[in-house]
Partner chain sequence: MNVDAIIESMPLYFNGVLTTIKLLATALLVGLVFALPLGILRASPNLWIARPVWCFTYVIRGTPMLVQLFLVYYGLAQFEWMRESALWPWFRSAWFCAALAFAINTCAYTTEMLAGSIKATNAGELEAARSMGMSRATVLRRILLPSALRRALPAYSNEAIMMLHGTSLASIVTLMDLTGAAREMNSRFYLPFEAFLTAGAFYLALTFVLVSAFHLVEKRFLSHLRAR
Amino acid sequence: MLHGFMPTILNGMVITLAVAMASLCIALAFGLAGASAKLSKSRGLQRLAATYTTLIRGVPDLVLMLLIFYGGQTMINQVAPKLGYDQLIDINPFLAGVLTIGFIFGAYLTETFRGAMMAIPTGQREAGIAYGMSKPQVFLRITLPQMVRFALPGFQNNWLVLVKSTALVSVIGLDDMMFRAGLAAGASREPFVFYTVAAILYLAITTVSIILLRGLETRFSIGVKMAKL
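Show me the structure of that chain alone, the form predicted on its own.
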């Protein structure tokens, strides 16, 4: 029924997962930096973070993907000769996809992390400083453990959307699951079958993610439930 294409689609799923995980790491970094900037006392950092989140959330993901991949490649090849480099530079589709998706979802995680940080009483951080902790120690020992619990619901939603957004990398030529499903659909002339297979595999990834993240949410809520009892 699948004409022997299933192994190659599964190999494409590995690439899809690699894109998702690498993008998540970048998104986490941008999200934490953006949330810290929004909550900082510097108006410059606040405005920069606000511009970042407003711009990214207002432009379609596909437009940003094409803009960074094709527009970025054109700009680099225009600047390179001026710096003495005459060879054509090709942007790696994996790198372009990961950077774009990570940059996009960093904006969404900025708001998730900002809300989580604001849910923690300011007095706890002030108490940490009073006890002689440095700001990094306060963040790691007081803010971060509690922030995770508040951020997990929003983080889960963002992760699920991020996984689905990895399908966009197929339009810039990355040999991911959607790209391979498209090749199989074209070769077999059975697009419904192979795109259904891709949909089922995406559903499997998101279902496993939901189960794992709910378990993590339960784990971080144990102390809170015991305190309420």
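Form predicted in complex with the partner chain structure, per the form predicted on its own context:
For this one, just the chain is written down, with no partner chains and no other molecules.
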């Protein structure tokens, strides 16, 4: 029924997961930086972060991806020699996809993290500084651990949308699960079968994610009294 395409598609699933995980790392970095910039006292940083989130949320993922994949390389090729860097810097499809998705979801995570940071009383940070901790220490020991709890619900949502967005990298030629399902559909002339397989596998990924993240939420909420009606 599947004409032996199943192993290929499962391999593609590994690529899909790798793209999603790697993009998440980059998105986390952009998100933390963006949220810190939005909450900083510098007007310039605030504006920069605001421009970033508005631009990203105003343009479709697919257009951004095509822009970065084709246009970004052209730009690097033009800029790098001017900076005295003669060697060709190559962005492969994997990196292009990961960078783009990471960059896009960094903007969404910026909002999630900003909300979470604001939910932590300022007094706690002040107390940390009063104890003689440096700013990074305050961030790592006081802000971050509590932020996780506040950010998790929003984060779950962002992650699910991110996983689904990775399907778009097939359009720029990365051979992820979607790309392989498409090739199998074309070769076998049975598109319904193979796109259904892809849909089921995506559903599996999202379902497992929801279960895992729910566990994480319980873990990080230990010691917090639940409001009960």
